[in-house]
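Next up is one chain by itself, shown in C-alpha cells, the form predicted on its own.
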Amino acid sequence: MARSLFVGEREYFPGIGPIAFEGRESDNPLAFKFYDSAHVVGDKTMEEHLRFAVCYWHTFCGKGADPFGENTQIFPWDEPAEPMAAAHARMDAAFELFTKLGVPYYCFHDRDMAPEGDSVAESEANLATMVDAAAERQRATGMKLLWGTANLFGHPRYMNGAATNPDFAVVTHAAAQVKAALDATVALGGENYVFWGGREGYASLLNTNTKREIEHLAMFLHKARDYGRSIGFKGTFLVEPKPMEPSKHQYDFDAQTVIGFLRHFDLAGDFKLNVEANHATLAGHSFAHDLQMSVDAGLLGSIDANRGDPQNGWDTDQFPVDLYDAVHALLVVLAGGGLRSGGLNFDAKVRRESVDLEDIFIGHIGGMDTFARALTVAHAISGNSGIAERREARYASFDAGEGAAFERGELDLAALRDLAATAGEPAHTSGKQEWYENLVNQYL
C-alpha cells in the first residue's frame, strides 16, 4: 500500500521520488528489484509479511562517527543550531524518507525525536511537542509507529547502567524517561515498546552486586509494564538481547538468557523478544538461532534487521544483504507463524564513507530487496520441499510406544534403563545435514 508523500516546506531529498518496484532486470539503484509491496506470497502480501520499519536513530541521528573518527556525514537536517528547530527539521526529513521509501512503519528513541532539556519537565515538554508534530504527520501520510523506546545509555548519568544502576537517583531518572516514552508511544499508536539494556550489565564483578542489579531490572520492568497498561497500552513489551558492548557483560546476553529472565521474574505474559541479527552473532550464535529459541518459547516479538562484519569485533549495524542468512531467518519466522505485531526494522546505518543522500535510500532498498527475495525462497522451501516432514520424521520414535510414554513423563529412569538393556545398540541413522543444506542452495 502506497503511503501519502510527505514533503515539508523544504524537500530534503530533491531528485528522489517514490521508490518503485521495477523488477530484477532494472539497473536503477533507486528502485526495488524484488520488493513488491502488493505481491502476494502465500496468504499475505509482502508488506504484510515483512512489516518494514525505518529506524530514526541511525538514519537521521547518526553522522558517520565511529570509535576512531569524527563525523563524516553532513546532512541538511543538521543545519539548525537551535535544538528544537533541528528536531523539527529532522522529523520533516524522516517522514519524507519514510513515505518516499514506502515503508509502513518507523520506530524511535525518545532522544532521537526530541532533545534532552535542562530538567525532567523540560525534556518531557520537548518530547510532547515533537509527538504532536509526529501525530500530525502520521495522520497526513498513513505512517504508523512500530515501536518506541527510551535512550537509557547515552547520557553520562547512565555510565553505570539505568535500571541496574547502583545509585537510586539514576533509576528515578530512567523511570522518568520510560514514563514519557510510553506516553509518547501510546499517543502515536505504537504497536510495541522496546527495552534495550545498553548499559544494564557490568564492567567488573569486584564492585558489582549482580543479584541485586538483576532483581532491580525485573522490578523496573514490572513497574513499566504496570504503567503502560494503566494508560491504555495494549501492545507487546519487547526486550532486545545483546551480549556486551558497551558493557563488558550485559544481563540480556542472548535470546535464551532473556527467555529465562522473563520466565523467572513472571514477565513472559507481557514481554517478548526483539531479536537483532548483529547481536546474535556477537553472542556467538547465528541470527536464525536466536529467532528459533524465541519461537520455541512462544516469545518472538520483533526483529532488528541488520548484520555484522566477521572481520570486525563490534556491532557494525550494516544493512542486511546476505540472502542465505535472511532465508534461514525467514524459514524460522514463517514456521513460527509470522511476525504478528512485530516487524523488520532496519537498525542499520550506511557506512562512514557513504556520504551522499541517496546512499541512505540505497541501503534501505538493498535490505528490503534482500528480505523480499528471501521471503519468496523461504515460502517455497516451506511449502514444496518436504523439509518439515523430513525433520519430523527424525523424531518418529517419540510418536508412539515407549517414546511417546517418555514424552508424557510415564517412564522413570529405571524403566528407561531396562528398555536400553532389552533393545541393544541403536542403529545409526543419518541426520542428512548435507541434503538440507543443498536443498536451501537449490531454491536460492
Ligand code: XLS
Contents of the next structure:
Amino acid sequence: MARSLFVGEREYFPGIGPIAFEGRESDNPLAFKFYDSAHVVGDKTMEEHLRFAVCYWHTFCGKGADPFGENTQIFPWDEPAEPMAAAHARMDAAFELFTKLGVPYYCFHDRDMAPEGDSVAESEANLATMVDAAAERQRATGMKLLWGTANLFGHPRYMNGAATNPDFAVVTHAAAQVKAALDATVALGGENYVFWGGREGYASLLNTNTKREIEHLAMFLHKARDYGRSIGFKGTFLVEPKPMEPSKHQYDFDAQTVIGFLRHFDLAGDFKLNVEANHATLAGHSFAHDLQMSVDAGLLGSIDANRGDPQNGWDTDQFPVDLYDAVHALLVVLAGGGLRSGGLNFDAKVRRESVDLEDIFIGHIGGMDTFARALTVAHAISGNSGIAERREARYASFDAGEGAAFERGELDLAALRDLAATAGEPAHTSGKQEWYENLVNQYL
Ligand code: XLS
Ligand code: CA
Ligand code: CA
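Next, give the form predicted in complex with this ligand, keeping in mind that what was shown is the form predicted on its own.
So here's everything in the complex, that chain up top.
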C-alpha cells in the first residue's frame, strides 16, 4: 500500500528518505534486506502478517539516561522549552519517522504524547489537544493506532501502585488517566488498549494485603472495560505480563498468571494478552513459551517485539535481531492463526551509546528484517516440514478407543488402573527432540 510521507515544517531526519526494500545483497544500512511489505507469504502480504508498530516512548521520549548516567541522546524535537511546543515537535518527528519507515501502526502512552498538567482537567486538555493533532496526521498519512495506554508508573503518586495502591485517592487518579487515555484511543481509532502494571505489585509482603490489591486491580479493569465499551470502543483490552521491574513482584507475572487472573475475575471475554519477549525471559520463560500459553488459551492479543540480554537479568528492551528466537515465536503465532487485530510493536530502544539519529532507523530496520526473514522461514516450516503432523502423531493414542474415552471423561481412576494392569508396560517411544531441532535449522 502506498502511504503518504509526513514531513512537517521542519524535517527531523534530513538525508533519510522512505526506507526501500533493496534485498539481501544491498550494502545500504538504510534499506530493508528482507522486509518487502507487498511480498506475499502464503495468503497475505508481509505487511498484513507482521503489522509492525513503532512505540512512541522509547523512540521519541527516551534519551539514553540510565541509573548511572545522564541523557546521551540529544534530539532536535526536545529543543522547545515549553512542554506543549515540545509535544508538537515530538509528534512531527514521530510521524516523519513512522512514514519514512513505512510501518502501518504506532502505540503511545498518554504522557508520551502530551505533558501532565497541574490538574486532572489540565492533563485531559493537553492530551485532547495532542489527540486532535495526531488525528490530523493519521488522516494525512494513513497511519493507524495499534494501541493506546496510560502511564500509571512514572509520576511519584504511583510509587505504591496505581489501581493497587493502598490509598484510594491514588486509585481515582489512575482512573482519571485511564478514562482520558481510553477517550484518546477511541478518538484515534485504536484497535487495542493496553494495561501494563509496572507498579501493580509489591516491594514487601510485610506491608501489603495482596488479596485486596489483586481484587482492586480486577475491579479497576471491570470499570475501565465498562467505560471503554460505553464510549464505543470495539477493540480488545490487553494486559501485558511482566514479572518484576520496577516492582519486586508484579501481579501480572507471566502469561499463565494473567490468563488465570482474567478467567478468575470474568474478564477473559474482553481482555487478551500483550506478550513482550523481554518480559517472558525475565519470568524465566522463552518468548515462544508465553506466546504458546496465550495461543492455547485463545488469548493472544498482540506482541511487544524486542529482546533482553542473555547475561543481564533486566529489561534491556533491545531490538529483536535473533532470527532463531523470532522463528520460534512466529511458528507459534502462525499455528495459532496469526496476529489478527494485534501487531508486532517494537517496544525497543537503541543503546545509550547509539547517538546518531539514523541509529533509530537502523534499529527498526533490523527488527523488521528479522521478523520478515523469520516469517518466510516459519511459513516454510509450517507448510512443508512435517513438524506439525509429527507432533500430532505423538498423541495418536488419544484419537480413538480408550484414549479418546479418557479425553471425553468416560474413564474413572479405577478403570484407568485396570487398563494399565492388562496392557502391561507401554512402548518405549522416543521424543525425537533433536530431529525437530535439526529440521528448524535446515530451514534457516
Ligand atoms: C515496560 C512495558 C511498557 C508497556 C506499556 O516494561 O514494556 O512499555 O509496554 O506500558
Ligand atoms: Ca512492553
Ligand atoms: Ca520491556
